[in-house]
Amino acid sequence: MILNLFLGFNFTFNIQYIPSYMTFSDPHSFARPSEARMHHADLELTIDFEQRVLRGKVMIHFTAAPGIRRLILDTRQLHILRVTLDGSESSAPFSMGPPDEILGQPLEIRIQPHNKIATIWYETSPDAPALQWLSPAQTAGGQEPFLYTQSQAILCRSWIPVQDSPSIRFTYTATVRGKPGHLVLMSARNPQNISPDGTYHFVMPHPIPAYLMALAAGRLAFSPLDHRTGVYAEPEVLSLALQDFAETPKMLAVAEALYGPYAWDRYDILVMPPAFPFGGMENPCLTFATPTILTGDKSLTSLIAHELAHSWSGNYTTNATWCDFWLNEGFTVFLERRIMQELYGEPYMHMLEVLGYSDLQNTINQLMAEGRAAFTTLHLPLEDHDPDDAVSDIAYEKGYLFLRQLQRMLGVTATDQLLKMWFERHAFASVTTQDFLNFFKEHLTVDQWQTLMPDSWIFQPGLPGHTAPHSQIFEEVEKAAQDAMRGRFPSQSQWISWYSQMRQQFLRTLAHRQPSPEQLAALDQHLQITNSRNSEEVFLWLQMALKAGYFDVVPKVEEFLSTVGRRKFVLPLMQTLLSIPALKEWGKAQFLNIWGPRYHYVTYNSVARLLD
C-alpha cells in the first residue's frame, strides 16, 4: 500500500503479514497501537551545540480505530511546547502522564475521528540519554564538536516524541539544520558532501522501528568503497577505516547470495568517536562502528559482518519486543558467522564460535551466581526491567547455538534456505518468539521439531544438550599457553603471524592458568602486549594483568579507560578495578571525575550501578 510520496520515493508498508504483536502491548512503551498507530513521521530539527539541545517539530501521521479519542506517544525528558492537529493553527489539548524511571512519560493527545496528523513542537533536554554531545577534545581531530544519537533500546523517546516500540514501524522524512561546515547523517539515504548552509534533507522509504532512528553531525568526510558501500569518518581516521573495511563489498555480496537482496539501497559505515558505547549499531543505511575495531590489519572486521547481517535480521525482520531480543541478535550472530565462513573458510568460523562460547559460559555462570537464572533464557522476563539491563551474551551466543543446532540437523544449505524464507515471510515486519515457533514448526517434521527441543532452548535457563564448538587452530594456541607458563614464549614473528582470534585465545587460556606478576612481566617485555593497537587483545591483557597483580599496566588502564567508551570493555575493567582493594578508590575517583563524564549514558549508567 502506498502511504506517501516524497522527493520521488515510494513509502511502502507491508500489510500481507499480520504478526502476533497486534494482540498485546509492549511492556516498554506507553503507546497503544491497537487504538491509534503511527505510520509516518516528518521531522524538522535544528542542532544547537551551545545549549546541547535539539529544537523543532515532528509531524506524526497516524491511523486511529473507530471511537478512539487519544493518541499516545512515548517521551523522556522532552519539553513539549505545543501540539496541533491536521495543520490547524489552533493548539490541541494534550497531557503528560506521571514519569516512570524506566519508561519516561506518556504524551496523550486528544484527537477527533477525522484527525490524521499530530504536529508536536518540542525541545530536548541537555542531558537527554539518547544524545551524546562531544567537545572537540573528545573527537579524533580535536577541532569541532560532535553529536550522535543512540536510540536502542528505548531511548529514541528522549529525542523524538514517538511510539517507541520495535513492534511499531514507520517511514520518515527529515530536515536537519546543523552547524555550517558539519556533515549531518541519519539512518536514511545520506549526503556525501557538506551543505554550504548546514541544512540536510533525508528520506527513509521503508518502515523502521524507533530504535533505528539515528542522527550524527560533525566534522566528517566520505569516501566510497564501491558503488553502493562507503565510509564516513573524521578525516584523521578515514584512510585507516578504508583499509580495514575494504572487504565490506564482498561481505554484502555474500550475504545477498545467502539470504536474498539487500533492501536498503546503500550500506555505509560511520566510524564513531571513542565514546561510542557499543561495538556497532545497525542503523539502516548507516552502521555506526566503534573505532576500537580499527587495527590496520582487518583483524576485527567480523563486527562489520555482524552489523551488515542486521540488514536482514533486526532491520528487515525485527523483534516485536525486547523480551524477544534473541530474534535480532541470535539470528544476526548466525548470519555473521556464515558470512565469515564463506569469505575465510570454516576453520576461521570455528575460532569465532569458540570465543563466543567462552563468553557465553562466563555470562551464564555469572548470572547463575547472582541468582538471575531467569535471564539466561532466550525469551527474557523483562517486564519492569530496563531492556539495557538484560543485554548480555545470552541473546547473541545462546541464540546462535540454538540455530547452530538447527543447522547440524538440516545441513548448511537447507538452513540457509529456511532462514531466507523466514526473512521473506516477515519482510519489514516485527515478530515474536511465538511467530518463530509457528514458522519453524510448520517447516520441520515432528521428529525434527522434537530433536530441536525449542522449549528447552527458549524458555529454560542455562544450556540444554548441545555440541560445544571446537577449533583445531586453537590447539596450537593452547599448547603455546602451556609453554608460556614454563617461560617459553611465542616468538614475535609467530605472534604477529597469528590471527587476532588466536592471540585472544592465547590470553584467555593463559588467564585460566593464573600466571604470576613475574611471568606476565616477562611475557610483556617479550611481546609488548601492553602497546598493542588491538583493543580486544589489550582488554584481555589488562583484565588478566590486574587480576594477577601485575600493576605495571595501571598507566595503560588509565589511558585505555580515558579513550575508550565501549561498554564491553569499560564495565568489566571497572568491575575488576573495584574488586582490588589497592585500586578501588582510585578507580572510583577516576570514573567519577575523569572517565565517566566522557562516556555515553548507556556505559555511564552501567558502571554507576556498580557504585550503587
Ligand code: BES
Contents of the next structure:
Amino acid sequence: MILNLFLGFNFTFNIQYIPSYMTFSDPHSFARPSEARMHHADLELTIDFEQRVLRGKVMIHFTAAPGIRRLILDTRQLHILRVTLDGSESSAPFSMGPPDEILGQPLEIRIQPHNKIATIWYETSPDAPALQWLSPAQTAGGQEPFLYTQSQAILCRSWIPVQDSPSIRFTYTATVRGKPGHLVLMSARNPQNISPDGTYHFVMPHPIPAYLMALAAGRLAFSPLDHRTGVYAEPEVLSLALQDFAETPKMLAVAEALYGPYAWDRYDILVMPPAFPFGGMENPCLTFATPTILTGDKSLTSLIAHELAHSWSGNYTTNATWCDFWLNEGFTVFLERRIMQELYGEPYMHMLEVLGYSDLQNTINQLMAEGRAAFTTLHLPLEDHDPDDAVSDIAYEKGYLFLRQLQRMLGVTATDQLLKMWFERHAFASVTTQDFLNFFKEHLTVDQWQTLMPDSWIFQPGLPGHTAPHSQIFEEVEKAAQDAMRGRFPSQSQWISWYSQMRQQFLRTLAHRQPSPEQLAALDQHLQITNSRNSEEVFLWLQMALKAGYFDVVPKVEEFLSTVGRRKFVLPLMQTLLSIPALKEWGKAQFLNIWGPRYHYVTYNSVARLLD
Ligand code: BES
Ligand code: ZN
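Having seen the form predicted alone, could you now give me the structure of the form predicted together with the ligand?
What follows is the whole complex; the chain from before opens it.
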C-alpha cells in the first residue's frame, strides 16, 4: 500500500512499516487524528472488585482520511484481548508499540478504507493509574468497597483504549455492570436510584475529550439541591454536603448570567472518599469533590464555583494540549472569583485573590530557585515531560493575574462579555494559546494589546508588571498575627467570627514570623486549632507547627495523613516531615507502609518522587 502525498510526506513507503510513533500536534498522545480520528465510543464494562479490574469492550467510531490503513489509540497497562472491525466476526490485526514511561503504549489497528468502527475487548491492570480501588475501611460507611477513576491529564488510557488528547472530542454511551446495591455514576446523564441488578446505562450526547471520562461506583445516595443540581455521597456524609453545597444553584445562575447558558443539562456533585487526590475534578455533569471541603459553614465552597466554572472554561472550551493548560485553569480561576464576587461581594473575592497571589509568588520563587524558570511561563514547554508537571500555581494564578490585568484595563463587564464571546466562538471545541492570541488581539485596540503585553505573560518566565491584589479585610488579621507573636491572641469569639480565609491568612502571616514551639503551644491551648474541622486551616497549622518544632501535633499529622489523600496537603506535609531529622525516618516508613498504599496513584507517585 503506497501512501500518497496527502500527508505531506515527499517520499513513498509501505504504511505497514512506519517505524516511529512520533506525534505531531499533541506531545502527550500517540494518536494521529489527521489520519484517523474517533468521534464516538460505546463502552460496555464490568466492575470486578475482587480482581480489581474493569473488563469488557469499547466500540470506537472513527473517520479515516483517504488511503489511511491504521487507527492509533493510546493505552497504558491494558490487556488487549481482541479487536474486530465493523460487523465482522473475525479478528482484525493489531500491534502494540514499545511502552513509554509517561505516555504508555500505542495500539495500532490495521483498518480497511470502508471501516468505521473498531471494537476492542480488553481488561485493565489491577494497578491502572487512573483507578483507585478503595477498601470498605477507606469509606465513610466502612461496609462496601468503592471505585473511582481520575483521567486528567493522561490517565484515561489506563482504563479505556482511546485517543487520549484534549484536542480530540467524542460523544459516548456506556453500559456498566457494578455490584448489586451500588450506585454507578459517570460524566454523563446519571441515575438517581439504585438499579436492582447493578447495571446502569449512560449517555453523553456532547463531544468531550478523554480526560473528562469518569466513573465512580459504591454505596451512594442522591439528594437534590434544586431541579437541576444535586449531591451524591455516602449516606453518612450526605446531609453535611447538602448544607455546604446549598449555594450551588445560585452559583450556576450567576455563571449563566455572566457567560451564557449551561451546556450540560444537570450539574451534580459527587462527594468522594478522603483519599481522592484533588480538591475537585470537573467531570461533565458530575463534579468529583474532596470531602475535605465539608466544614458545615460553606467556607471552602469556592472550590465548587471553580469546578462549576470549568463547565465553560475547560469542558466547553478546552485546552488543545497540556502546554495550553492555563487556558483551562487560569480562565477557570478567573470565572470562579467572578462567581464568588457576585455572590459574596468584592471584599470576599479580594481575600481569595490575595491568598492565590501569595501562593503564586512562593511557586515562582521556588521554581526559579530550582533552576526551573522555564516552567513559570503560561504556555508550558511540556514536550518530553509528564503533563502532571504542569499542575502548579503558574497555570492557575499567573493565568488568573493575566486576565485580571485585562479586566483592570477593560472593566468588569466588558471583560465578562469578551469571555462570553470566547466561549461561544469555541463551543465544544479545543483551543491553543495561538487561538487565544488571535481572538483577543482581534477584539482589543492596538494600544490595549500593547499595554497588555501578552507575549511576556505567555512566553516569558516570572511576572511582568501588574497590580498586586490587596485585601482590606486582611489588614486586621495581619495585625492580629503580629500581636500573637507578642503573646496577645485573638479572643475565641473573634477567631470563630472571622471568615476561614482570615484565619488562613492569620496562620500564613504567623508562619512567616517563625514562632517558637512555646508560642504555638500557648496559641493552640487558647484557640484549639489542632482540633479544627477546617482542612485548609488544619493543614496550614500542621505545616507551621512541624516547622516550628511543636511536635504535640504529630498524632494529628498521623491521623490526617492516614485518611486524607489530597495531594495539595499530602505533598507539602510529607516534604516537611522529611526535612525534620527527628521525624524523617518515621515519616518515610509511615508513608511506605501505611499512608502511601491508601493514596491514589497521582498522590503516591508525587510523594515517591520526593523520596527518590
Ligand atoms: N482539573 C483540576 C484538577 C486536575 C488538574 C487534575 C490537572 C489533574 C490534572 C481541577 O479543576 C482543579 O483545579 N482542582 C483544584 C481546585 C481548585 C479550587 C484550584 C484542586 O484540586 O486543588
Ligand atoms: Zn481547575
